[in-house]
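Next up: just one chain, as structure tokens, the form predicted on its own.
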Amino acid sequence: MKESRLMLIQYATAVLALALVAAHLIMQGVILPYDTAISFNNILSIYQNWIYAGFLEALLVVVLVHGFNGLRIILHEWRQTAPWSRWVDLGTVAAVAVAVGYGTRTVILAVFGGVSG
């Protein structure tokens, strides 16, 4: 992929992520008392909520692009050969999924009852 495409995912997730995460703090900070909204009982039926539970799923995927993302352009600004690039970026790739697919893990695990108050 084009370093431009993925600076310009750089720019699209960095405020996608300001967005979800403002929402996501007024919804849970704001809204409800702080020690409401930390409480297991409450978090686990947020999950169960499915509409919350998208949200969550899109706030992992967005920050976690983010992140990675950035920490790919850091190590390539860091070092700069073909076989460092190439890992790099594979690294990267194959760190998002893991990460994704464990939070996927843990949203599902609380949508479907895998875990119980």
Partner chain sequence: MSEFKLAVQRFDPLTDAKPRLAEYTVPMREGMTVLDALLYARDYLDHSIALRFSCRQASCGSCGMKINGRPRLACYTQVEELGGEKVVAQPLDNFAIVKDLVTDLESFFTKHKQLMPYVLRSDAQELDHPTAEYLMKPEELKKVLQFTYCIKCGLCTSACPTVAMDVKFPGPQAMAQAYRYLMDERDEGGEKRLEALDTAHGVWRCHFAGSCSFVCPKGVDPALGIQLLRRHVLSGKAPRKQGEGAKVWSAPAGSTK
Second form
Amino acid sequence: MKESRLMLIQYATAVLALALVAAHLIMQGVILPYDTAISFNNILSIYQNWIYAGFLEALLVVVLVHGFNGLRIILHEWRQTAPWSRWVDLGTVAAVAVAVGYGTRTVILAVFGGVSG
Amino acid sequence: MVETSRHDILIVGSGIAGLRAAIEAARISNGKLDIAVITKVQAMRAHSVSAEGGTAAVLYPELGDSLESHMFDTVKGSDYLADQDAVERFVKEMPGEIYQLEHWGLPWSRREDGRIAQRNFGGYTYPRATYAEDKVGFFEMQTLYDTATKYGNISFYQEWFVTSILADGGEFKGVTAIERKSGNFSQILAKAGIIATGGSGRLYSFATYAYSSTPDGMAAAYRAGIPLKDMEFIQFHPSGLIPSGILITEAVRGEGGVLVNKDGERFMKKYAPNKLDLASRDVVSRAMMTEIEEGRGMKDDASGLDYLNLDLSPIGGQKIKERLSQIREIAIKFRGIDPVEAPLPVRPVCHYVMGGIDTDIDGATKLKGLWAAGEAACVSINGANRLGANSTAECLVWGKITGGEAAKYAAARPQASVPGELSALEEKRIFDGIFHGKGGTNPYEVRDALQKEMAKDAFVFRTGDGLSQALRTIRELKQKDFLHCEDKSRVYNTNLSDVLEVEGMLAVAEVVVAGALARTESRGAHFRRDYPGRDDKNWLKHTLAYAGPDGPRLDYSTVAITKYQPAERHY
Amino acid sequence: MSLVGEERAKNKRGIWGWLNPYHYNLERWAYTFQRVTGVAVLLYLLGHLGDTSFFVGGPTGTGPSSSSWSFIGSIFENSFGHLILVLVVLVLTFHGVNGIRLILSEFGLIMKKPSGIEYPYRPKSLGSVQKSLVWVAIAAAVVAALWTYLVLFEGMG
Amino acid sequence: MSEFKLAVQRFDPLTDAKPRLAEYTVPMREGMTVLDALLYARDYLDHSIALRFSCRQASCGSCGMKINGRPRLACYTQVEELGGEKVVAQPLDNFAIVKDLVTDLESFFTKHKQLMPYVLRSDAQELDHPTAEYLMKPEELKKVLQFTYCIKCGLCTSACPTVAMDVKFPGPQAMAQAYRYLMDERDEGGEKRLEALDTAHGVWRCHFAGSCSFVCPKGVDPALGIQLLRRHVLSGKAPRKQGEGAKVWSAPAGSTK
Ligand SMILES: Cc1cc2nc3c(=O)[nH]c(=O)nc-3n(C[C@H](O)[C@H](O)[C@H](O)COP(=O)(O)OP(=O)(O)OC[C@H]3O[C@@H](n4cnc5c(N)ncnc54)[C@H](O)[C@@H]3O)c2cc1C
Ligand code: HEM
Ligand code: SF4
Ligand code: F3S
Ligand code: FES
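Show the form predicted in complex with the partner chain, please, because up to now only the form predicted on its own has appeared in this conversation.
Below: every chain and molecule of the assembly, starting with the one above.
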């Protein structure tokens, strides 16, 4: 991909992240008292609301893409040998895939998994 | 064995003249010739970047200007010592060069209608100095350097110090040089060569020149048997900033600035009632020295230098900021004065050498296969006094001409070869003689002593006695044991090249002084108190100095006079 | 030529030159912090992926589990854990607000247009707009962190 | 006469394992620049100090070095302005040291060259055999003027944090010049220029640290040029296409020229 496209992604995810992260923080501490917000029941109710769950999944993807793409940039600036550059690009894609996969598993299980004590 | 590399054309010097020559040769040869530019500093650092005020060319005949007028002003400015055939060729070529640089990207200042702007300059009848703010030489260098990167067949030897010219059987073969970075000594052979090593103004310490403007190129040619021409004519620019000697361009006066003495009097009224501050430079500088000698100057306590004031207030703040931005920057930074608010302290300063390596109208030297261009050469269009803005112009025109001539010559020649002992001898001279040499005298002190002597006896006003004294001092200095090197490392040894520079400075200073002593008249920048008049009967001729075992041997050649008979000059 | 001090001759500042803004301008400091905070938040985020997964019983879990979740709570619900959160908010807010400055600048939106310049030169790109926005980012970060502190330690919110 | 201490970083890669600071005592005089001080030391105290200089008026770009920790031109820095501290001269960061204060700028010049610092036109004949000037209004000139002030001293590139690591990054000097030629009304090579910049080590590796503009002695403000450049690279749209560059002046009908 052209570097300008990748940077466009970086900027776009940054703007989205700003909105999503801000919303996330507000929900965690401002709307409800923090203790209530992180209580098991409250979180469960969040996941069981489709919109909330979708919101968390979006936050996950956006922030991971942005974060790992940022890391990719740093790593490209760090070393410039051809193999390094190739592995950094592959590694970034892999890292985003794994992390998104793992986070998504949490969301899916939280939404569909059976509640245990 | 001395390391050897080969090219078709070798250009020594990367100033305006050298770069223009390289591009012309590259262009003409259509990528076929292998062109190398060798320079002792990095290519972009040549002294030419300091040129400030303008480049002369006739661009607006519709406003009254004409080639004849440019030619006449130049000849008159030269005090009739210029070769008029050369001047005629020069003024014809110039407009094209301005457009050429413009096309290559030079940010010439523009008129409101989008055409190139021009300003007044000393000694001209029409505003003819093409300008780009007050950084003309800098922009010309930038444009030429940047454009040169476009050509695959131009290569650069940056920071290689040329020590001698190799000649064999009356033909140019190449040069010897030291690569600063490694300290290695090599010979670089070529079918054709162009010397464009610039002026030698560092014979004086109060000079507008870059520190790199030492006469090593001239000295190398001189040692190779090529005569130096008209070296006694050295231009002292009226306005060197106290105390550094940095130039305050003539464009300041072109735009309306005026010189005033201690009493606030605009003294140029007395000396050049018509042209006032814009009389030719020799006239203004003499007027200033007279004012100072008669007690109407001021003294700078820190440096001990006498000065007069250059008042920019008639120009107006806005125009100063737009058209003289660099002058303002320099004055604030190096003198703590904003010229918008207060006058600048200035005095005459060594600025240009009219003389140089003797060439014909094509820039060819007496050595077959070798040309010279720019300030290092003497074609001569400047005669006894150059007009401002004509020098960068000359560099462009003869850069182009010599580049083209050398390319034609090289295309028809077999590759050069040269007997090995030639450079082996030179290597011995440098490494056994100087690098491993012994001596007790600090070469930098020798340089200081030379500069002091030149400022004392070979300045604006000269006398027979003073010049004889100068000659004695120079010869004494030559005898001192300064040919040694304290820096024992081969890597970037500037000590070694500095010693070589001082050696060349002494040789060329001797030529300057000997020529001045012999010339018993006053003409242009050369003013003899003991011979205050111009003497066309005996001295309407060029001085040629050949290297001899005990100093220069002087000879003379005729001046080409075509259209304008010598007449008295009035400004 | 064989060089004795070959490594030294290379003279690259490397990571240190990259991360050390000393001697330079405010925007350079902001640059360094933007990088450091970006990486720090990424690391936190990865950790956060780990701890949120305990909501569904951890890496091997199968669904929401309140015992597993309260295990995480027992680790993080203390002053130290809260302090980390305060720091994360501090750093993240700086990164976010400064990031907006960067986006606006890098798209040329809050850049003055080039025109004639005058000595003494003051770079247009480093004008008061940039300086104030960097301070805004710092101030926002401090305010957000304070608020978080109040929420976590004083039970506000 | 008052004196001050001048510390110079000395290093000869042939004999030294690492650099050291050598200290010289230099007599102060009014208006003395760091270059004056270094030359005093070189001429009268130790002939072996290696440094570059030429014009001594901030035009040639030779004398870039790190003075008291920041890249500056030696000829353009007054000893006084350093506030009476000891003066410490070191070579520019991020360029290999040749010796003492002299660094190797080969890569710097190469990068400048790689971004095509010359006018690209479709009218080849006119370009090299001009008939008159390309017309350009003063306002149009002003858009690029400050970028043309670059003296290629390398201070900006030495100061840039990306340059400290990324050897393929063109650096602020080269990119500011790319912007200058891109925006020059006479140039028609925009598309080629944008393509050359849109790479993994191109214009995007600038993160607007701004140190380039902070240290630039000539007011070039490379950071400004680079930020404005990005918008063009992002859209891939050059300001002008082939044949759309400034036109050649021609004499109005009926005039003599
Ligand atoms: C301050 C100042 C302002 C001026 N302003 C104007 C003006 O406004 N208008 C105008 O027309 N003229 C002006 N002049 C004059 C003009 O600038 C010069 O005459 C002209 O630039 C000379 O250019 P050049 O190409 O001949 O040589 P230079 O630019 O002097 O270049 C010399 C080259 O030769 C190289 N060289 C020298 N010795 C060696 C060696 N031993 N080995 C290898 N390389 C070597 C150097 O490295 C350099 O590259 C001014 C001069 C000064 C001093
Ligand atoms: C809150 C909203 C955010 C905004 C507005 C934002 C903005 C930005 C911007 C504009 C850049 C590019 C800097 C440049 O190239 O000049 C960037 C880089 C980066 N961001 Fe963010 N970001 C945000 C959140 C995050 C988060 C949550 C993470 C962590 C996962 C993160 C990690 C990074 C990283 C690692 C970089 C690379 C650093 C660099 O290139 O200098 N960012 N951010
Ligand atoms: S942009 Fe400024 S600092 Fe950079 S090389 Fe040019 S003049 Fe020097
Ligand atoms: S310092 Fe470097 S990061 Fe960009 S703004 Fe200048 S090029
Ligand atoms: S000596 Fe030319 S820039 Fe300092």
